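The chain below stands alone and is given in structure tokens; this is the form predicted alone.
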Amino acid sequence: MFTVYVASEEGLRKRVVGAVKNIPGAILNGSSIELRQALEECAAENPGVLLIDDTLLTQNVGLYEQIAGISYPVILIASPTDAGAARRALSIKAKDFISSDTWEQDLGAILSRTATHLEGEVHRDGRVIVVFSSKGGVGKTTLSVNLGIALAKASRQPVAILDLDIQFGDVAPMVGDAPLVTLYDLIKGKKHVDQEMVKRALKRVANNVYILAAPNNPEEADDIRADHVIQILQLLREIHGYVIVDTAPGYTDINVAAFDFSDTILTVCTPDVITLRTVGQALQVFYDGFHYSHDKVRIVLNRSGSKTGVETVDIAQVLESPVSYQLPSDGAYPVRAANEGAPLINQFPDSLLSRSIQHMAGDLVQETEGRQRSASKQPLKISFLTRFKRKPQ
């Protein structure tokens, strides 16, 4: 995990900052359209890459000793026909360059050999799953713990389940169990939280299963802060292949710290017009507000099939987004297994939402395997300069 500023005029700023939150591993550590203003926030606290746009150092030549200067990483942004930017580069000790007309595609791969990780090494982290719906009783929580368990078995990999619904979270109840140590706990009175820590706090629910359980009392949320949930997050994923995010609805800063350092969040509607006008704004808001890709944000449509009038094909034309992953009505059985403290995929395995759920888990594993194994191939190592001398494709 490394964190990254951006300093770009603002038609490429937003670009640039939408694409950053989209890289799995890098967290936003802040953007500007004033030079002098990103040094002075990065001189507060170092970013682990600074990204700087060609067009605003042109405009700041006082400012190169400055950045020559500094300790951390800088990757400069220009064309690559431009001469001059090369010079530049130079001048202010550029680590490393991006062609102004490949960046979208050379971003993710130059940030992560460049940047330094806040844990001084680059692992192959777990994979974060977020799981949000803009409106409550549409299932989310029932889905969140039997994914988990889904995914221990499919991937035969540890996994874990955090309880971000901090004020009412249900995960721990859902499953049966009454932890003594919360997420609440484990931060309380700490500024910093390490890997034993994490360890001691997660309670084992089932084989390959860990829940880290939401506060006991409402009022204890008020302790609860993002910078706690990104450092619980990074260290969950570093020894599970897989952690599943239980959240409240609403853009709290919890939550949104969970959605920008995932790399998918799980959008559950149900067929009701009112559900589906609450979770067309979250897609709004993830897409036009946070600039998530459409491949990080998946629609689940649960209770898919009762009769509400609102058929499939509706739902995707009215969201404009396609549903990636539908999940039946399940009559009594979600219900009972909730009731009795046990995982419905324990409790009734073969029942149609058990068997929806492993079918999704399968999917995610699948997809997950393939990428690390993409990720495994390391690329060719080009200098900047050598990159300015390539001619535009």
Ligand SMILES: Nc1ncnc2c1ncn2[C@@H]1O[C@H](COP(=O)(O)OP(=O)(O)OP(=O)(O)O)[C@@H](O)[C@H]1O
Contents of the next structure:
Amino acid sequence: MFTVYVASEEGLRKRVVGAVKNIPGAILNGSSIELRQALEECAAENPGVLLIDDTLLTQNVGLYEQIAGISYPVILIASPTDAGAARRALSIKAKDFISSDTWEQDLGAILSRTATHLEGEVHRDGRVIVVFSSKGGVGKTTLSVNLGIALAKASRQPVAILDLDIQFGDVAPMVGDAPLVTLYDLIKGKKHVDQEMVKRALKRVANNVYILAAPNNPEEADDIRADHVIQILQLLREIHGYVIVDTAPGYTDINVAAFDFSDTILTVCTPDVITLRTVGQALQVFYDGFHYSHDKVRIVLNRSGSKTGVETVDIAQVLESPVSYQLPSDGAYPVRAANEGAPLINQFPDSLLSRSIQHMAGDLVQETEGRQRSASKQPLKISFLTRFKRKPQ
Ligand SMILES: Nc1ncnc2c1ncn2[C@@H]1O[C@H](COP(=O)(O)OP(=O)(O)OP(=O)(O)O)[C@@H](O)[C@H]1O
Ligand SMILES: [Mg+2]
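Having gone through the form predicted alone, I am curious about the other one (the form predicted in complex with the named molecule); can you provide its structure?
Below, the chain from earlier opens the complete complex, with every other chain and molecule after it.
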């Protein structure tokens, strides 16, 4: 398994990106039509291999020295009849050379041979974090998207965000993306999905951050089953350090499947009596019905500090659990970012909420790296559906 970054002029970029997605073991790290941007992104992501189109190289003579000094392998894709291409390949210390005439046949073998493979570094056991609430509109999607980006930065590992709000999911619009492929396309007519299918359905939305978007039409949600969710989460966990699952309120089969599968459930509440009442009921189901630990189910207080008359200490008392994370009200910034189709944390990195989410991500990364992965990694002992149905009250 290895990651690939593609820097190429637009026509070739599209074709190479499409081809990379079909190469077994290759994960597309990113792509750009600007060489300078590609180098900046690669500095953050450290791809297994960087593929550079010679056309971009000829337009950026000033960057040769910088490219020659980078630590990951670089491959040049160039015309074999261009005498200058070999000289340029030498100047940038390219590890290999692909002919622009025959690249389609050669790409897989050359990438696989030259790239630094992730073996031993692959996160076959990424941490699955579900973001849930019994209430709508409390900030689940805002947290999912921005926590995903913050985790990717803090951990320097790939992060997937799965939108399980299957009827009205809005992870994709929140990152300004209209995905061509959704969760519905991934599972449509299939009993089993595999790693290659999942990789094709993922859309890169930021450095090391990939989303699997909710269906485009609410009717398509009917076809998504709990066993699909389990399969997809397992596959996502194998190639990402963290998997964030955004959800809709409710104990639906697919939500329960995700809860069971997850390592951590962030239960979001806001400081108002109505939300607290339903969150209290939800926690009871988690702790008493499903027997999840207090370490697995954690309370996130969003819009903390809002002058609602309900204090954080009261909340912890009412919920009989500590508040693990507090996220402040951030005025109009989250709405402005969403309206601009850009994640808050990228658009307003110094806003109160962005900083709190970055802090939260730092804590989660430290905790993940520091501790032995716990019981939730063991096979599910009780069928999640059976257990759920035993708890009708
Ligand atoms: N801490 C915050 N400060 C200010 N605005 C916030 C904050 N958190 C969320 N918002 C805003 O609240 C609204 C609801 O947020 P979001 O869509 O993330 O909630 P949700 O729980 O996912 O909602 P739904 O149940 O509809 O999916 C959005 O307009 C978002 O920008
Ligand atoms: Mg939402």
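We call the rigid core whatever largest set of C-alpha positions still superposes within 1.5 Å between the two forms. Remember, it's a predicted structure, so these values are computed and weren't measured experimentally. Positions refer to the first chain, counted from 1.
Annotation: Cα of G331 displaced by less than 2 Å between the two forms, core superposition.
Comparing the forms between the two forms on their rigid core, the Cα displacement of Y64 reaches 2 Å or more.
After superposition on the rigid core, the Cα atom of G108 is displaced by 2 Å or more between the two forms.
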